[in-house]
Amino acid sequence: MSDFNHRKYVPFQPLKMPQRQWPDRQIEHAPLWCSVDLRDGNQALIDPMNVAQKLQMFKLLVSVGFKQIEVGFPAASQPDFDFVRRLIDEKLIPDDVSVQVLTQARQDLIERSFEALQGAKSAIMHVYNSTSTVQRDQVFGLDREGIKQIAVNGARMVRDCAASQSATDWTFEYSPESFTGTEIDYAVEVCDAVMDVWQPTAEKPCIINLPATVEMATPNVYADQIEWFCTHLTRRDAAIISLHTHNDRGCAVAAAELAVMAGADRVEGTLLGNGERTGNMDIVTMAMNLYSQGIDPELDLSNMDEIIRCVKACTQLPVHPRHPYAGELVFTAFSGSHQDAIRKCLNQREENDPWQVAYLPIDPADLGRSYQEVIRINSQSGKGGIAYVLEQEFGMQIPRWLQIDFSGIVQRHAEITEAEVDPETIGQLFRQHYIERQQPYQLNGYQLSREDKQERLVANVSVNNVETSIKGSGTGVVGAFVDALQKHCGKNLVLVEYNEHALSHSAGADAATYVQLNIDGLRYCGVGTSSDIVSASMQAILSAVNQPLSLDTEVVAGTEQAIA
């Protein structure tokens, strides 16, 4: 039998809740947030943070807006103890921020934790013990009553220690660790017993934290557990129901969102989801999910790049380029159809309109990202994305027919190089293929006159570096120049398309013109730029004409070389 054997696993048994209410609810406001980056996040690192990194992370969390921050397990680690003391002794904790410390329900650890918090203005003492069937049977070897007694004893010790440090505004928090693997009625029984010791009130509630220490089922099952718990807890009005989801099944954010719908008030997690195994609940993702629905997340994530920089520096962990909201490529479109849709939506959007842009759930500018980062070009990209880059970077508003022509050039370059094409290269390709194509014809000057409602044109041009004059007439300057060229080069020229606009991105050129010519049955595009719109138009026509003529020259030269 293969080692990849699904039969060793037993399906998780969901609750029977035909009257569940949470699926019909919506999240209307942000939960209370508690960052556990400095505890859960730190213990999950290969190289835990040093004091400087912890201080940097703490300052970031405060600046983002967290009012509750778990700062360590001071009873289990001297560095954690010293860090907590430094925060207090150096008065680094803002008055509106409560620090939280974690401790197991053991007397020596609880007493050490209170020692670490001596002198804090306000603090959360978070005590826990595991209640799951696996832990009871295989780790502790205790029955339900024995495990409950550990929780009750821990609650008493927390209460008594807090009474001796009455200058601190204390909040008590209890976690039945591995809540999702605990019988739901027993979890309520244990938490009721803890609350009997603490005697919280609606005015001074305790925190009951219900962790998915290991994610064991689909998010809807966790939401059922939370709703059942909330409706059966004896003193529900005196408890802040808190969540602490892990990401073993990749659903930590979804589980937390559904559990808030099911009645939870508070969420513990980390920035960008760092944590044990596959990680903790990602507060950035959940908060931005709320933001995208028009709900104030009560966290300031507007400087996303600075958040990423700080988290990476403190954790030494990379951020996936496709990480929701935060990744380098998360607002980037390479697909041609996506790029075209984004460009059209952005061009039509008025400043105060509700955000409705194809493929972009939020405005990248809200996170400090620029639109230039939205559309990037590779071999999968299309004309819309390339046009967007040309407009944003170089001010060239190229028409659709020129987008089609130029996209093929960029795509061939991407396929040959097998790499992303950056904006500078796109600009260089555009100039080389259109603007700088000045052989065999090059414009040196022109004279205009008007006779019998016709424009009379004499243009001074160089043909393969030999100066000459060409003459033509037409109803307009463009027509006259096409007539002059047609007579001189012997080609059948028909002007098919013409566009022009002011070119604000260039200091040396005020106008850009775009033409498409039918030359002996084939279509060619040309571009001209100049402070003189007439000169720009002529240069665009020469750009188009030079394409087949330069190809003819190359063929002739190649033939002569082969004969030689």
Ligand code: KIV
Second form
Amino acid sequence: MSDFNHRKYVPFQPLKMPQRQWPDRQIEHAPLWCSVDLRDGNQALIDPMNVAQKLQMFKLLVSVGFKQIEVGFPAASQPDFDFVRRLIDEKLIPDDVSVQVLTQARQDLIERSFEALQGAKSAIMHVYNSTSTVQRDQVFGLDREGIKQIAVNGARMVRDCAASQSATDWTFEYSPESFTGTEIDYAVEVCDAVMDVWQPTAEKPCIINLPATVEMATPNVYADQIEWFCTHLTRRDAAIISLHTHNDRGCAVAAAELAVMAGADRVEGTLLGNGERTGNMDIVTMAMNLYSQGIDPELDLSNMDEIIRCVKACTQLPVHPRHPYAGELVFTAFSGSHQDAIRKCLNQREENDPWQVAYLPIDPADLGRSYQEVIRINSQSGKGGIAYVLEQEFGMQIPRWLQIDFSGIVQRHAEITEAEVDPETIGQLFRQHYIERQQPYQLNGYQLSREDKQERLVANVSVNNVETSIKGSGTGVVGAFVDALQKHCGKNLVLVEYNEHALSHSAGADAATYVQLNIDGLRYCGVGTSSDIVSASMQAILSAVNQPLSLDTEVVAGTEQAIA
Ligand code: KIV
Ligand code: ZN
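What about the form predicted together with 3-methyl-2-oxobutanoic acid, after the form predicted on its own?
Whole complex next, starting from this chain.
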């Protein structure tokens, strides 16, 4: 049998909770956030952060708005110890920020952790021991009572050390590590015992952190565990219930969200989800999820590019281009129908409207991203995206019939080059095909007169660089020019489509005109831009006419002869 054998595994046994409340609740405000980038995140790095990187990360976390930051495991690491000392000695911790350090529930480690925090204004001492069945049986070889005793002894040591460093405003945190693999009644029993030692109150609560050290089940199971825990803890009012999820099954954010619905107050995680194995809960994603629901996340993530730059520099890890909210491609639509829908929604949007744009869950501008990034063109792109680029980049509002014509040209280009087509190339292709068709006909000037409700036009043109004048009449200028050209080139010309609009001053001309002509049974499009609308229309017609004529050597030669 193959090694790929699912029978090796047993399903996680969920709690029986027919009365569960959390599925009907909604998150209404941000939880208390605690960043563990400098501890859990750092412990998971191939190259742990150096002091300069840690300082850079700490400053970023403060600037984003974290009020609780786990800065290291100083009893286990000299660089962590030195870093904590530096923060305190150089007074780098703002008054409204509490630094947190992690320690195992052992006398020497707890004492060393307190030493690291000497002189801190406000600090969180985070003590943990493993409580799961697997850890009890196979790692520690201790029964439930033995493991509970480790927790209680740790709590006593923390309490006593804190009493001898009373200048610091202490908060105590306890984690029954591998909580999700711990019998739920036993987890409550251990935490109750720890709280009996600490004697927290509603005014001065302790933190009880309930880690999904390894994610073992679906997020709803974690939420059940949190709800059960919250409703059975003896002194719930004196505890801040904290979550610490890992991403083994890819659901760390979902688990934290459902567990907040289930009653938790606080969430530990990292920026962009670095951490052991598949990572810690990604605070950027969870905070932006709240933001996208109209809830203040109480973190300022508006400078996302700076956050990404700093996280990458400190962790040496890349950010996936599809990372929620942060990835390079997450506000980019490649598919034609998506581009079309986005363009329509953006065009209809009034400034203070609630955000309702197809395919964009949030406004990219909120994260310092620009609309230009929204649409990029490749061979899969449709006319809407291309039109959007032309409008945004060149002020051209091309009509639908021209969108259809031009998208074929862009797609052919994308297929040949097998690459994305950037806005500059789109502009070039547009000009080449529709505007810069100067041969054989070129317009030098015109005179208009009106007789019998007819426009009479005399146009001075060059045909293959030889000057001549052509004459025509019609109900409007456009009709008169088409008539003049038709007579001169000997082709059957019918004006099929005509659109025009004023251009913004930045476009370098005042008007743009778009025409489609049927020339001997085939359709050709042309575009003209000029400071006057009549010239723009005539340029557009010439561009269209020049397309078949520049390929038709007989006609060109014949015309030349006729003129000569
Ligand atoms: O994942 C975990 O259980 C931890 C604890 C030490 C909180 O990082
Ligand atoms: Zn962890």
